Every structure is written in structure tokens, then in C-alpha cells.
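This document starts with one chain, in the form predicted on its own, laid out as C-alpha cells.
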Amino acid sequence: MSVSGKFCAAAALAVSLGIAVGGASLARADERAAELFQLCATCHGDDASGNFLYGAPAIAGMAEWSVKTQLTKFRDGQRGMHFDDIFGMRMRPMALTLRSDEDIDRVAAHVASMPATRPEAELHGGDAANGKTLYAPCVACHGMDGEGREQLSGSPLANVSDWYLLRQLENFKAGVRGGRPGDQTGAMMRAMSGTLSDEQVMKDIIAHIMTLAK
């Protein structure tokens, strides 16, 4: 075989080995992600559609960056540290089992890859038409369609359980959430929730958000 022929053969072997090794590495990463998610599935369900009784919202199909942000906040103590946030306090030790940023990345990617579910409405009495008007200030960070805006750290809202949204607005308003050092977006939401006069206003906004589910 000529020198050029040997070089081409060697190059082809190197490429094939690289693909094989890369494929094996990706397979192991997928297995690790699925393994880590099993703990999440205990409350959020195998399809991540959420469980009202466990206080676990629907998270399937949520933007990867948003899942990563919230898991990091729980792990770092910016969420789940207030004694009145029982469900948040439950999430914090779960997040602490993710011992590295890589594990958080894997779980976030896994959740984002799951088919989004449309949560069933649990709240009643909300006026979606009025809520659409009240939602106007939320658009800047959360988007017209509740899709979220990563550059502003505005979490996606569409396809999120309505009861969970109400609980978080109440937590922000009461100072249960958004008061930890370093949680800038939480502090902003705490201020915004203070402009919501009562639960009816919150329900109206949430009723509109539920119409954005896909």
C-alpha cells in the first residue's frame, strides 16, 4: 500500500474509533441522566407530569436553562430554605444529591427532552379575560406566550400547573421566596407580586396563563 493509502486508512480508523468512543460516551451520559431522574420521578412522575398531592408541578418539556437555574438555586440555598416553604424544603435535599454541575446539566437536558404535558386545571374562579390584561407587565420577562426569556431569567409559565403558580405567587408576596442573598430574579418577583392585591387577581392571571398551554 502506498504511503498516501496508509495515511487514509489510518485516518479512517481514527475517525471510526472517535465515533464509537463518542457514541459510547453519549450513551453513558443518557443512562446517567435517566438514573438521576428516577429520584425526581418519585414526586414528579415518570412522565414528569406532576403530582398535586406531592406538591410537585409538571416539568416535562420545560426549557433546559430554566430547570438548571431552579435546581442550582435549590442546591445553593437560594430556594427551599424558608420554614414556611414545606415543598421547597423537600426539593432542596433532592437537589443536593446532584453532586456536580454536570449532573444538573444531565437532569435538565433529560427533563427538557420529555414531551410536554398539559396539566389539568385545579383552580376555579379565575377570569382569563381580565387576567390577560393583568398579565401585561409579566410579558417583559416571561414572554407573550409564557415561553420564558432566558436572557432575563424569566421562567417559562405555559404548561406549568396552575396550583403551583398560585403557591409561588403567594410565597413571593409573603416573602417566603425571593428573600435569599443572591437571588436577584427572586427579589424582582417578590416586588412584582407585591403589586397583586389579592388571590383573585392572582387567579385571573393564572387563568390566562393556562390558556397559553400547548
Second form
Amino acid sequence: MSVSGKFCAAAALAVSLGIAVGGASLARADERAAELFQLCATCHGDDASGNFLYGAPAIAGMAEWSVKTQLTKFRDGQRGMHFDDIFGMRMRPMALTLRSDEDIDRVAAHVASMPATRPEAELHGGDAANGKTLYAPCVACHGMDGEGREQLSGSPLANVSDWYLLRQLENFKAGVRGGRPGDQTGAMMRAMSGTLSDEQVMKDIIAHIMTLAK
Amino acid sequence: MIDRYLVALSTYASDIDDLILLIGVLVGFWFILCEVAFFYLIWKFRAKEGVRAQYMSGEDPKHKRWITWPHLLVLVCDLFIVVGAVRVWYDVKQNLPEPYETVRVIGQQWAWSFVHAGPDGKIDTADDIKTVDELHIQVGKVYHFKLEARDVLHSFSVPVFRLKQDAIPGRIITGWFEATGTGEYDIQCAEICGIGHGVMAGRIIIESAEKHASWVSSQSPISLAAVATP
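Could you give the coordinates for the form predicted in complex with its partner chain, as opposed to the form predicted on its own above?
Now the full complex is given, and it begins with the chain already shown.
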């Protein structure tokens, strides 16, 4: 074998070894993410489609940055620390079990990689047509199709359970969410929720958001 | 003696420690004695050349004595434990001293929340201070707590007080404590209450009169509203 041939063979061996080692490390990361997700699955379900009875919303396929943001908020006490946030208080200790930022990243990536589920409608009485008009101010941060905008920290809304959306809007309006120190984006949403006059308005907007589910 | 190794900060903590120590000493004494006798007899009556094993029915008073005497002595020890336990139970659970203030303690999956009396010193009024996972109290004052559970069984446990009280949905259970020192310590849930039970932790912050007054005034809804309004 010529010198260049030997060099090529050595390079090919190094690349294959690199791929093998990299592949093994990725597999380990996936394993760890799946292991961490087991705790989430207790309430959110194996397919992360949510569970109304446990107050756990559908999270499958949710944008990675959004899952990461919310998990960090729970862990740092910006969510789930209000006296009346019963379900938030349930989620906070779960986020506290994620000991490092890397673990949060892994869980977020795992959740984002799951196929999104179309949540079943639990709320009744919402007027989607009226909701479409009322949704106009939400577009700037949450996007026309409820896809969310990372730059503005507007969480994705499409494919989120309707009962969960209603609870969060009520929480924002009542100051249960968005009032903790350090939660700037929550504070913005809290201010926006002040423009929603009553539950019917919220239901109308949510009925429109439900039409955006994919 | 136990408080040398584990911080004890309530007026009744030493009573509970002493009771645990009494039980430990009595049980430990009999355990060691029994083990010594057991191994001595095994050694003394080990297999020997030319000696046949005997079958004993246990009806001979000479043999029964090995059971009846220790049994009676253990019952005497039990009397000491029962008298001590009833005394501690009465002091901790039944004879509630007059409170300086009352605090509402609410357990839920998986957090502790608290309603403190505001500047008016009374709970269930407009100036109440509501917190999550943080209980603020003043040292040297008797507090009553009204314990509730929002969902399932929990148990309000403050190890430095040696306090443990089950919280039962639908019931409001009253108890008391008086802290004897300042500092920040753990509150735990001592009843398996679901997957987050192990991380259902709170903190109790025991403060001097001045610090507590300053915390109350900084947290009262009226003060907070003043801060929020520019």
C-alpha cells in the first residue's frame, strides 16, 4: 500500500472510530433523557399527551426552547410558588429533581422529539370566530398559527390542552402566575391577561387556538 | 443527650428525646442480655462426644422460668414506657398552651403552604401573609397550627421540633409548638403521598422578635401593594 493509501486507511479508521464513539455517547444521552422522562410520564403520560385528571397538559412535540424555559422557571421558583397555584406547586418539585441544566436540556429535547398529539376538547361554549378576532393581540408573541416565537418568548399554543390554557389565563389574570421576581415574560403575559374581560372571552380565544391544532 | 447529636429546638423536643432514649435503653438492655444468654447457651450445650441431645417440652417449671421471669420484667419495663409515653402525649398532643399566634399549614402534592397572621396577629383576615414552602415564626412564642390537606394524606414533620402530625383531607387538626432557638431548618412530609413525596420539602425560619416583626411588615399585603404601586 502506498503512503497516501495508508494515510487514507488511517483517516477512515479514525473517522469510523469517532462516529462509533460519538454514536455511543449520543445513545447514552438518549438513554438518560428517556430515563429522566419516566418521571414526567407519571402525570403527562407515556406519549406526553397529558392527563386532565392530574392537571398535566399535553407537551409532546412542544418546542424545545419552550419546555426548557418553563422547566427552568419551575426549578428557579418563578412558577409553582404561588399559594393558589395548586397544579404549579405539583410541578415544581418535579423540576427540582432535574439537578443540572444538561438534564433540563435532555428532557426538553426528548419532549420536543415526541410526535405532537392533538388534544381533545374539554371546554364548551367558546366562539372560535369571535376568538379569531380577539386573538389578534396575541399574534405578535405567539404567532399567527400559535406556533410560538422564541425571540419574544411567546410559548407555542397550538396542540396545548384547552383546559390548561384556560387555567393559565385565569392564573395570569388573578396574579397567580407572572408575579414572581425574575419572571419578566410571565409579567408581560400577566399584563396582557388584564385585557381579557371575562371567562367567555378567554374561552373564545381558546376555541380559536384549538382550531390551530395540527 | 440526643440533642448533642441532633438539633432540638422546641420546648417538648427533650421530652420526646428522653422517651425515645428510655425505650432505646430498655430494649437495648434486653436485646444484649438475650443475645449474650443465647450465644452462651449455644456454646455451653454444644455437641459433645457421648452426650445425647434431649427433647424438652417446656412444661418443667425449671425451664419455664427462662420465659416467665424475663416476661414479667419486660412488663415492668413497659410500665415505665407507657407512663412516659402518656405523659409526653398529653403534653404534646392534648394540653395545648394558650397561643401567641395561630398559623395555617396546608399540605398538598407536593408542597407546603402557610397562612401567617399579618400585623393584626390573627389569621383569616385581610392582612394574612401567604407563603409556599416557607414558614416564618418567632422564637420563644407559643404557636398553634391548623393543619389541613388539600388532596391526600400528608404528615407535617419538623425534625428539630420532634414534631410530626398527619394531615388528613377534610379535617383541620390543631397542634402547637414553641421554638427555643433561632435558625432555618427543614420541614418534611412524613407520609408517603405520591411520586413527589421525597421532594416535598419546606423550610421553617425561626426569627428573633425584631427580625420577625420586620419580615411581617415587609410581607403584609398592604406593604406589598405599596411597593407595587409607584
